[in-house]
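Starting off, we have a lone chain in the form predicted on its own, written out as structure tokens.
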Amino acid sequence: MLSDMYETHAYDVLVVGAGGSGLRAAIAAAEGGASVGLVCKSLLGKAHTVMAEGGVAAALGNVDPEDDWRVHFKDTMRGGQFINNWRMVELLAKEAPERVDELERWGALFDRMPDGRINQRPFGAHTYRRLCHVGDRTGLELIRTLQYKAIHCGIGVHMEVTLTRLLLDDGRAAGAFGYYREDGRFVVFKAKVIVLATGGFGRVYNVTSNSWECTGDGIALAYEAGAQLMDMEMVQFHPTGMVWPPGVRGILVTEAVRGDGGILLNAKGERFMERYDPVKKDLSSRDVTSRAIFLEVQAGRGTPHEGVYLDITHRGPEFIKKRLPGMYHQFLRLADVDITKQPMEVGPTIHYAMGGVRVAAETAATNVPGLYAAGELACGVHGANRLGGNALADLLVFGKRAGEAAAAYARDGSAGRIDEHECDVEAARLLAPFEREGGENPYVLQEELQSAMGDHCGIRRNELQLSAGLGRVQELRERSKRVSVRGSRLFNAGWHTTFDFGNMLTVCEAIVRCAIERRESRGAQWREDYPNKDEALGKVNLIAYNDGGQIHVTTAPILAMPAELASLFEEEAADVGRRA
């Protein structure tokens, strides 16, 4: 029996990932009557969601009564350059306010207005003040609230587990195989339904705000199981990461700094964003702001450490320490900079993946029966560029929807069969690196891959660079077959890196192949050899899929927006015309 060979656990719904989307999915599935298991690569509460510092976007209209879901919908579609899934954006805009109210009922402590209502701050490319916040640690408060709610729902939690393969029965999800990171014990999870919520893949780049867990594991697992990936070329550079000292390069400097009045200055002291976006200036969208900083540095107007300055000293020490306590302590402790007296030195850092697993708007279902995906792992809401604050709204809205749909699927179906032979084959694959001597070092390979992505698939791209990058990824894939590790399975970080690197290779190849195929500049995809938008490419999403072990890229048409939503943009154009 399988249980005689491996530790086994059985649930109706297995949620993989314990960030905001995973926790919200687990809560919804448990409330739907399902038994729920939650597996996470790190510790419960240690999720990249905490890096979403500035707030959650929800059109409550507390500060600006003119705001409503329609304006939020338009802002998000415009920010995504209209390759978003319009139905997902509609659901996000309509349901985010209720998800925020729900968090408040569960104990989340938001910053308040004098009348007691939740306060809201401005953020890049949002028309109105829309972000509900807790200082500059909103993601942390969200995780705290969801974690306490989840553990009181009676879910089973399995921490520090790496899953290496999804197990299928006749094409539908049946479970997952993996190991405990502490001692390498193999474990099998049986489940009627699997919800993937493992976050993004920022660690495939060498300069990133992402934590060590973000190696694209869920995307690679889904791809190997037959799920489609979408718009993988759309990788967001956050314009403001720390650039000095080197040990903290890439760590996020929240957009809330600019939302609360911070201004960007080049080395000459010029407020340069006026040249790139005369209307929104420092609160322009992230793609525009990142490109602007890149161009300022390229033009020789950068700071000593190849960044720009972000200055909020004019707001005064009391305001800064109250509104941005995390940033104040972060710079003081890591860079010996007092941001109440000195400007911050910042530059673009890989922050978020707009691309990911293709899902159905209503249910977050993938094309693999019994497999769902939510949060940063999934694709559709953000299109070519994510607006700040929409990440937390996304994980709340679609985490809930994924959990509800998973529970309904589990009620209507039976558990699939786990193939013991498949488990044995996977166990042998995982042990193979121990049997090789003098092979490739996984740390070296990972570092080379990160450098290759930074060099060949960064902010500015062209065909020559991308083709060279694809060649490097393919070369590293061949070398990965010769990876060897020493020691035992006990606390073996090199062994863990081997499987992280394998997932990163899959993600990187999909990114580069999609970036090559999208021969235009749109949102996060900046092609210097194709500087303009292509009307035909604005009507499709790029789909990457597994064809006999090879990544192939095709297109899927974007469904036309219904008349009642399309009319929102027509009304806006008419208003602009009347004002002109």
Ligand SMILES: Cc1cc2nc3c(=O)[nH]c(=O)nc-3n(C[C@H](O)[C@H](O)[C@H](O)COP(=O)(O)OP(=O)(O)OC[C@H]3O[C@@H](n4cnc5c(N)ncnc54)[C@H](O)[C@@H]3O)c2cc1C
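Alt. form predicted together with the named molecule, vs. the form predicted on its own above:
A lone chain is what you will see next.
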């Protein structure tokens, strides 16, 4: 009997991930009448979402009354270079305000304007001041509120459990297999439907703002189960990560610093962004700003630690300590820099995955029956470049939609059958590294992969480097077959890394293969050998899929935007024409 072999739990809806999207999905599924189980790799409250800083984008129009969903829609489509799924962007822009109000009804408290309404700060490439925030610690308030709500919806919580395989019954999601990180005990979850909300994969690079658990597990699990991946080449470099001292390289310096008036200067003291974006200057979009910083450093105008300066001293100590307390303490503690008196040294850091699991716009359903995906893991809202604040809006809007759709699916569906043999095979796969002597070291392999991605698939790409990068990934995949670990399953971080590494290989191969295929420069994809946009490639998304264990890449046409949405851009063009 399965339950004799493995600890087993059964739910209508299994949510994998306790970040903003997982918690929002669990709440919606529970409110939809389903029994809900939530599994997370870390402790509740420790998901990556808690690190979010600058705010959540929603067209409330509190600070700029002219703002509304149409402008938010246009900004997001333009920021994504029009390869976004326009229906998802429409839903995001229309529903984000209600999701923010709902959070307040659930106990969140955003910063206020003098008249008591929610305050909104400016952010890169947003036409109006749109980001609702709590100082520069918005993620903490979001997670605190959602967690409190979710717990009181009576969901079952399984913390510090890593899921390693989705279990299918005749191609339909039926459950998942995993282990407790504490002691390595195996556990099986049966479920009528699964919502994957496992976040991003920034850890596949060596300089990143992402937390330790962002290794792309959900991407690999979904891919192995037959789900399509989309736009995997679109990886966001945030322009302002810390660069010094070495131990903190990559930690995020929120865009709120630029939003609140911070200016970028090269080592010669020049406000160089005027040369790269004469209109938006320091508040240009992340892809343009990261490339500008990269080029300034390449041209020898960088700071001693290969960055640029970000200066906000002119706003004065009181303003800085009130609006950016996190940044003030972060630089004081980690770099011994008082940002009320000195500029910060910053440079590009891997920050967000625009690519991910392909989903249906309305329901967040994947192409695998019974499998849904939401949050950073899913793909479609952000296209070729995400605007700041839209990730938190995304996980609230589509977390809810995924949870509702999953509950509806569970209502109509029955539980699939779990194949015990498949569980045994998975258990044996996970234990194999203990049975090998003197093999490859998982930490060494992981470091080599992260460096290879930084060297071959970084901010500036070309065919030669990418092909060499693919070769490195395939060589590391071969070596991973000989990985060995010592000791027991108890708190064995080396064993955990072995599993993470397998997922990272899948993610990296999909990124590199898609980056090779998209022979153009668009948003976060910068090909120095194809510096311009390609019209044909602007009409497709790249789809990576599993064919007999091999990653293949093809294209899927982007559906034409309906006239009423397309006309928003024509009107603007006409306005611009009229004003010219």
